[in-house]
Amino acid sequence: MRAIAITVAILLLAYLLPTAYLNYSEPVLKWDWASIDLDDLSFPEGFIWGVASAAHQVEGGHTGNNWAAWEQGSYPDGRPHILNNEETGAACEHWERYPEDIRLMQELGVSSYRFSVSWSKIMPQEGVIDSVALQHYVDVCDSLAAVGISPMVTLHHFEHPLWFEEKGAFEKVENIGHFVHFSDAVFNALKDRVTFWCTINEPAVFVIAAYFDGNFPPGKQDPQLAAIVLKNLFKAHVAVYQHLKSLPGGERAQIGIVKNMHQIDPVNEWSLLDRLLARTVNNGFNGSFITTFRDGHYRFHFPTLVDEAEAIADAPSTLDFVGLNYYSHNGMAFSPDLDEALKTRMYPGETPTDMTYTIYPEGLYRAIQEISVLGRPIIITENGIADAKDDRRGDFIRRYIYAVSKAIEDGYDVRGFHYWSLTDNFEWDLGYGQRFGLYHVDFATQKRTLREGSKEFQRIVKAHSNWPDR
């Protein structure tokens, strides 16, 4: 009996000691919000305050890209893929109404507008540039500059031409040249108007949704292919960065890539299996980005599913800044059933958003810490909440912006913050039900109305805009 008791004690210690160590070294950060003064904010001179959008979600009129085909059931499975069978259609009519939307930005007091340019409109056929579409973005940039708002351009935000998709898109490394060609055309048209350039938005999110979950086009569920596509997206960033820097005006451009740092945490912090599972998933979703752009070595690994590795030696030298998108975290619980184990869960005890994650501002502070290992200036390129009732938005804004202020106070090099999004828009496979906008949009009339909760953002921006020349 004594031997059994000793064995049990040893096994228990073998379980508890590493779990206790992980709880100490990798805590799920929690702040005592009752003791925090949310008005105790400080931002450096020249801090960038902005809003963000993406072409396919707001412009309307997209007919020749991967998402239009996805919405209309033109993929091999022959069915629509958007919640409630919705289609983007006219979206927010931002293509035509951008002067009105710029006036909304002025009301907020922001100094930056991050938006994406539509590859499918600018290059509707392989090698063919639509000069009218390209001129549209020149006009947008000039209109922004006229009122003191700086454009930040994203070259790929989940959307690309159908002809590129039919070639295999980023599944094939040889297709990267098409993206470089498109980026070249946009850069040469806008280089005198744009300082900040984002090459690719959220490569890991795109890959997980399109090649793991199958919710984004092309809707494949192939983990090994997902790892290859993610690697090729990183290579595409490197190729575009190097090419644009070689062009006249390239030395003035600030070029980065945008990473979503959504964390996966253990549902049960005292479960070693939950912790190991969460760490494994984090290593794939976040770690592959860090190792590529810090060390020049790409690896995407998940036991029994995928293992893809390759040196991308030039990657660490291709970031003038890093764009950080952050919304929340999710919980993960171990299960012998792999499908069940890989389900992400709302983290227990937290206030939910309208999406499948909770309000967790401490995670933004953590994300800034995590991505700071790259040693580059950080610009928050997206942060916002889906809140149709507008009963959480104001508190969300105050707490997440507090997290940014605290990170700066603690020495992290954060240069700007862009709220997602300016207006309600088309939330990809979830359609129009998710309301992220600072401005509510009545899609029947296109009327924009500033939400009550959004006035917290407006108040903070106006109180802390300290550009020396504004």
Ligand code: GCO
Second form
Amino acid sequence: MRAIAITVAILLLAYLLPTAYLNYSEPVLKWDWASIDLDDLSFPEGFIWGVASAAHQVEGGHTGNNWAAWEQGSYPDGRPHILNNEETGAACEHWERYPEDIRLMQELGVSSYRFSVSWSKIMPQEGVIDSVALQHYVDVCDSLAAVGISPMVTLHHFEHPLWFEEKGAFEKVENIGHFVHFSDAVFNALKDRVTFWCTINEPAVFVIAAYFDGNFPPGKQDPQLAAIVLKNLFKAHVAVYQHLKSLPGGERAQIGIVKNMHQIDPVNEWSLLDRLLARTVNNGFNGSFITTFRDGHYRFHFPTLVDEAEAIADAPSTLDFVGLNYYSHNGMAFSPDLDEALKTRMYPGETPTDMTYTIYPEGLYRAIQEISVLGRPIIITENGIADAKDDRRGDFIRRYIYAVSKAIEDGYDVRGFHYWSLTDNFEWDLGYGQRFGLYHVDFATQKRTLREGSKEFQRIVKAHSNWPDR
Ligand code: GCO
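May I ask for the structure of the form predicted together with this ligand now, the form predicted alone having been displayed?
Complete assembly follows, chain above in first position.
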């Protein structure tokens, strides 16, 4: 009798444990690429094809912002912070060379250019607007319009003026008004030329790097403060959305926020501890965004480290679309040593990129699914690969774009795709070593050259551009 009871108990456990494991979260999605026809693509009429960039990474000539100070060692620790002590300097000289870069966009056949406006150039001092800098962006928009390319403008892409940083930036909720003021000035200058507005680029990436890992300015390592800044960035989005919508022309504007849905997956799917850890980190990084914009409730929680919660009731009504940035996922492996447990691990068994993550196109499909719970049109605002050798870019492009096409076929409302980036550029704390460009840039001569792998993008864009009025 006892032997039977033990056998039954063992059998039950043998059944229940794996079932519990598998139900705890979905298995990490994997497709059989050998059986997939990568040419089986279809996109709806009016699908937006574009490229993306950001002011500090391409323009050059930044002196008075958080990044210039970070690069030059002007923060209290007095040391430079970029890999190999690089500085942005002239970057891609996009400030002067934008007409040439627009010609490159034409060569690709894209219909949209997502770029950011530089807060530090437009407002070099508190309350002071530099009308020449503002006019520069009017000229960029006009040059784009002249060749049938629509501008999509990001208001905050990791860069802000030093005077704002010195006031405590988004650490203080009362500083949000400065961002609204800046956004107001940009909106009034560009509203007749710009339909799509992104308020803030990747709030969680910015916050984790700037306030948790300490790799971005101001280089703090304070999890609780990180959670407060993230909350304030969401509030800043809500404030800017509501303000711009109240202005003349606001009703025509399409305003969204940009979220990087980088997933955190368990390295070992059969380890309950890996799963728990991955889920907890994922909840902080992605879940805090979803609950804010779906339910109006912000919460960032990580046991023993951080717990911050507050209602942001208006958030769900402040998205005309949602911008999705997607590159990859990372693996998490449990360890009782927290530093070890929180280490970024390449997901095992996949082809690496030059960054600390692999090629994982299925993740883009998942990201679309995950963000679709907000019930808003999705525009992919960034996707691309750092691949200096250009030996993976072509396949990367074909597979990730296949994932988008499949998501659309399965009923997800994806309206556009922007490749990151048009040209190689300054990859933040990693400097110029990471080569994301469709065009290679020789930084000594500023010569741009289309990479072989990028021709896949050009080919797909040309084959699937389906604009009724073009
Ligand atoms: C980010 C930004 C871009 C990056 C790109 C490649 O995600 O950090 O939006 O500025 O350059 O994502 O890492």
